[in-house]
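Single chain ahead, by itself, as structure tokens, in the form predicted on its own.
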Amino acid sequence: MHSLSDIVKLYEERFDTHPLLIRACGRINIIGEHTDYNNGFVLPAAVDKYLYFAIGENGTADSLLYAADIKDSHRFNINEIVPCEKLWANYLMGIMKQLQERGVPLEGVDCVFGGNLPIGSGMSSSAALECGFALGLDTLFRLEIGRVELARLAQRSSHQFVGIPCGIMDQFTSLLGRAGQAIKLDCRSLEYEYIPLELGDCELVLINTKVHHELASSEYPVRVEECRKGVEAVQKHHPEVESLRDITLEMLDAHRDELPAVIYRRCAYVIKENARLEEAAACLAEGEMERLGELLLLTHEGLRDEYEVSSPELDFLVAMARETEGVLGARLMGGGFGGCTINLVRKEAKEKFLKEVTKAYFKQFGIHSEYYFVHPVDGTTVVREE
């Protein structure tokens, strides 16, 4: 864990330039999981867990990156940018590669980054990596690309350079988050609206399982492909369909016999999740916290049984939440197979719940979980110009 001043100090110990400072944030997603790459809807918010970047030009063709939290570095020539074995470095190099493909003339940069955004927690440290570096280069070289296009650029980098077929939710939220607000985002058109994240006497708490099963990376592209196959099957009868958001449950059921059972379950989950999101947005607007909690629990059941991306650790935490008075709802958050649960908890029940759940979780798995209180904040921003 590093503070902004830690990152500045580490940079100044290594380099003799005055760095640009960027603060990139993580994100939560209230509801709408695995809908983004299906051109559906999501309801995320940028939160106050950060990666800090110190970046400066060095006047050469070489770039040096230093990841302070894991004490690892990577050097590369900007004229020969190719993926390496270090995933974190690929996220950054991919941004430079995308800018070069836009015809942007770049120089080598020195960059030190680190912060308090937990890796593998489901708060998308990878998008914070991409977006912090992208905004840094945009500011450093005075490119004025614009935040929505920077989000698209970062998503393309994930697809083309890192090799992860992600949706755009994480990058979009990291760059366009707003204090006190959630974002209702249409992942097809990128139309969006801010919805006040006012929870009354409730609070959102994240509980980190501190596990991240290897299935997370291998199964993600499998789910993308399974959903694509479901769309193709329905398109034979409904050529107007572009993605799962265009398919109703009635349409899916009408052609169920043509679909393998697993493909049907994946598609049914996404269709129902889009409907849950619409209702959840209305719950936020109307202060219907108990129904919002019920929707979170329904989403977890869908992710566990239909989309099959949960884990024993996540299921245990959600079951504890379901049984605890004052906890209105909970679900796994993020890609699945580990990371955090997001819990909607009445403030007066928070302390007792967290004490009981962390104790029970350690007794069951021998793992010390972590919990985080998060608040919606403005997205990735420049802290200090050079």
The other form holds:
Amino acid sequence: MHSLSDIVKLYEERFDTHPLLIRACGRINIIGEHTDYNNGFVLPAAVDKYLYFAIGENGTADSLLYAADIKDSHRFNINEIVPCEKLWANYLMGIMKQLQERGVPLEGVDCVFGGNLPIGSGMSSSAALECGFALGLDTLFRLEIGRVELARLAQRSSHQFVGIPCGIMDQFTSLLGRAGQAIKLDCRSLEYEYIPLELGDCELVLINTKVHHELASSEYPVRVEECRKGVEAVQKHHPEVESLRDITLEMLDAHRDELPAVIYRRCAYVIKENARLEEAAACLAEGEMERLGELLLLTHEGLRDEYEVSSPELDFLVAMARETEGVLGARLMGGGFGGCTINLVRKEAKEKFLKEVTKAYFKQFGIHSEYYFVHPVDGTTVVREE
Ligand code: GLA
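For the form predicted in complex with alpha-D-galactopyranose instead of the form predicted on its own, what are the coordinates?
Shown next: the complete complex, the earlier chain at its head.
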């Protein structure tokens, strides 16, 4: 855990220059999970859990990165950027490589980063890494690429350099989040609108299972591929279809016999999740918190039974939330197989729920969970120019 001033201090202990400072955000997602890479909709918000970056150019062809939270460093030559065994370093190097591929002339940088954004918890610390560094380089070298384009570039880096076929939700949210608002994003057109995240007498609380199963990274590409297979089967009858976004449940049902059961389940989940998102956005606009809570619970069921990306720890937390008076809904958030649940809780019920759930979770799994209150904030920003 590091504050902005810790990061500045660590930078100044190592380097002589006056660094540029960037604050990169994590994100929550209210609803719309595993819909982004299917060209569907998502409803995320940038939140006040941060990674801080201190960055300065050093006039050489070498770059030195220091990850303060894990006390690890990585040096590389900017003319020979190749993936290494450190995942965190790949997220950063991939951004430089993408910029070089646009023909942008760069020089080496020194960079220290760290913060209070939990790593591997479904709050997208990886997008914060990518977007913080991308905005840093954009500012340092006066590239003026623009935020939507930077989000695309960061997603491309995840695909091509890190090897994760992710959607665009995380990078888009980290860069385009706005204080007090959720973003309703159409992941096909990248059209978006802000919806005030006003929850009346309720609050959003994240509960971190503190478990991150290996499956999270290995199963993700499998799900992407399963969805692709579903689309391919329906395309035989409807050549105009490009993604699950274009397929209704009726269309899918009409060809159910031709699909392996598992592919049917995956596709049915995504189609229903897009419909739930539309309803949830309306609930948010109209302050219908109880229905919003029900929708979160339905999403969790879908992620557990149809999309099969849950885990015993996540299911336990959601089951307890479901049984607790004053908790309107809960679901796993992000890619799945661990990380956080997102809970919609009445303010008056919050304290008792968190106390009980923490205790019961420890009794069941022997793990100390953590919880976070999060608030929607402006996306990744320059805190101070060099
Ligand atoms: C990860 C990916 C996102 C999205 C979610 C699931 O966070 O990076 O693109 O697919 O999983 O909704």
